[in-house]
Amino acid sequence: MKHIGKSGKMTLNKSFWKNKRVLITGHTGFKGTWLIFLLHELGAEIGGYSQSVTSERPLFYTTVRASSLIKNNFSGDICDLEALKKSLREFKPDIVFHLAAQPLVRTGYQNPLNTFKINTIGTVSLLEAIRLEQKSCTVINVTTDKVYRNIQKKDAFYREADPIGGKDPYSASKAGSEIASYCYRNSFFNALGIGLATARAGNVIGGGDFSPDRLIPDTIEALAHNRPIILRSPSSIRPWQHVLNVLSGYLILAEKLHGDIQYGDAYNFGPSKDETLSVSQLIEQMIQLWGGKHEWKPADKQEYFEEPYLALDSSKARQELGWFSTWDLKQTLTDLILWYKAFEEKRDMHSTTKEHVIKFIEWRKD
């Protein structure tokens, strides 16, 4: 099915997703919560697999009452093979989105062993559970743009065929997840008729991110409480994009792969070149949209290494899948600010989040 509708709008196939049984690992996280709302609006039956919900900060998943949209909620460690097998047997998913991860670069430095365990061995555990159950499902393993071996060449847009690697534990552990997926696809899944693809996207932003040591939630907190915004790497270049843009790509990839395992491969999902901005440029736009007088300043020191330049070439996803970003950076930041302001005003965030998802699905660019 083509995903370009009238007026150049990208469309999601509601008839495909209606009543599809979709299991999301890491469903209580930032991306997982938005994916729950998006899939529910498309008519899917949703199962979730995550550890118990705990957080020092407000958690997106609980704030928006996402559990009310889930048919089956499984609690377990992503490395627990028996628990994973049990969830597969009970829920019988048509499609699995693997989002469970340790997602923070700084935490990777602080606890590299646990980062590798969750991000690499956790992926292997899920794929092994699927292999042993021989469940004929479609699997999308969500990794990151940081899987690429960064050559630190300005204006280098990484393509799927470029070498993968990682200087920091987070990046290396997600590269390990990619290698494991490649192995299982070629050693086992192709023969079993199980479609497996990996999705690489970076610097996904949107309302609802409350994770510590992340640019957007730290900036929003500073704006809301009229404090200076501290930037660790103001000159770093990143491909900024709304979480719903990226999730729509995952859905289109899953639909294609479900019909043809030849789509089992790696795909980049990134914005256009002119939306690859420095951290400071992004924050200045956020300040303008928030309103009032605010300022940012660089951190006193750089605590650990971060790649100075990351950008993706997403021409493969555009050509093979018909995917493109529905919301440009201006609309992305506008939507983000609206969500957080609604949160600060203590509105009903379940309804607010649903409204944002419906707006995205029905979006027509003038």
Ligand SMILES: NC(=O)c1ccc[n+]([C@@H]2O[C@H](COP(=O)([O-])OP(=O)(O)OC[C@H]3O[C@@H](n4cnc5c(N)ncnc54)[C@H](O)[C@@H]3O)[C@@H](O)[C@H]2O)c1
Contents of the next structure:
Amino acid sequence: MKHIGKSGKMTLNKSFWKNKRVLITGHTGFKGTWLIFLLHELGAEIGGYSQSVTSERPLFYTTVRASSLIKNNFSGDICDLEALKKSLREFKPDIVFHLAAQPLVRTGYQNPLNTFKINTIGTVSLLEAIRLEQKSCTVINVTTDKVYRNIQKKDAFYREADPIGGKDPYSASKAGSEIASYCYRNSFFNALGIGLATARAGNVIGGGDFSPDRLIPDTIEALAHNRPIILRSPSSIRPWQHVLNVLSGYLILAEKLHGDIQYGDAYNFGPSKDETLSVSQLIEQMIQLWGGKHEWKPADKQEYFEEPYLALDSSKARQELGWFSTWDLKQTLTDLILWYKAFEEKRDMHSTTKEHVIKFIEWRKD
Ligand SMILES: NC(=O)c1ccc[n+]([C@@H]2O[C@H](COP(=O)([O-])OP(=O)(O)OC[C@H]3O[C@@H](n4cnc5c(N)ncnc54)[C@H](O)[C@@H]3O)[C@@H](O)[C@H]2O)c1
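Structure of the form predicted in complex with this ligand, given the form predicted on its own:
Full assembly next; the chain just shown is listed first.
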């Protein structure tokens, strides 16, 4: 299946996804919830495996009533081998997207042991459950751009062949998840015919993120309530992209891998080079699109180390998978602000989210 349509539009293959049984670990999170809406629109049957969570902020998953789109909902810890095996036995997925994680850098510093448990041992537990239970399936392990050993490449972007390793517990624990995937692929899955790939994306943004300590939710809170916008690392440069751009990459990778386990490898999914901006440049664009008078100021002190420069080279995904970012940064920010404004106006967020997903699937560049 070619993914580039006649007019340069990237197509998601509805006939492939129709009735596919797709298990998502971490389905109640930010990416998981968008993935549920996207897969549901493509006709897949969806199962989810996550631990139950409580949060002071609204939860995207519950706000948009994503559970109504799920066929089987499993509640369990990602390190619980027996619970994972039972879910696989019951649901029998064709495809597994592994998203469950402790995804925050700050929490990694506060609780490194738990971060390694969830991110590294959690991945091993899932892969082991698949090895023991599953005769055939395709697995996409979602890691991050932070898995690369950061050597401050100023003029070049990180490529899949660059060494991995992370200075902070979150990055290192995700690098551990990469190493476990490489090991399971070569030791077990290739021989079993199970395709396993890892997907490395940078900072994803979009409506629905309410996580504490993340730039976009904190900025939206400040904009909506006329509070000062405090930036922790205003000059840090990051690849910014819409969550749906990245998820479409995961879907295309899964489809390719399902047909041919030779696609079992690591893939970067980053935006184009001119969409790699500093934190302050991004926030200035958001302020302009939101409207009104708002200003940002730097935090008094940097609480912990964050890499100043991180960018991805995604030529491999473009060349081998035909993937590219559907929405540019301007469309990404426009869509994101529309979503949060609809939320502030107390609109029906299930249908709003569905509309955004349909707009993304049908997007055509002029
Ligand atoms: N959001 C980003 O900008 C970003 C960037 C790069 C990589 N990632 C990666 O993408 C994936 C999804 O991120 P997200 O932003 O949706 O995170 P999130 O925090 O919104 O969701 C995490 C999910 O994992 C589940 N989970 C956490 N601990 C668990 C445990 N012990 N057992 C079972 N389930 C558990 C949660 O219940 C939730 O469903 C993660 O692997 C993250 O590292 C995210």
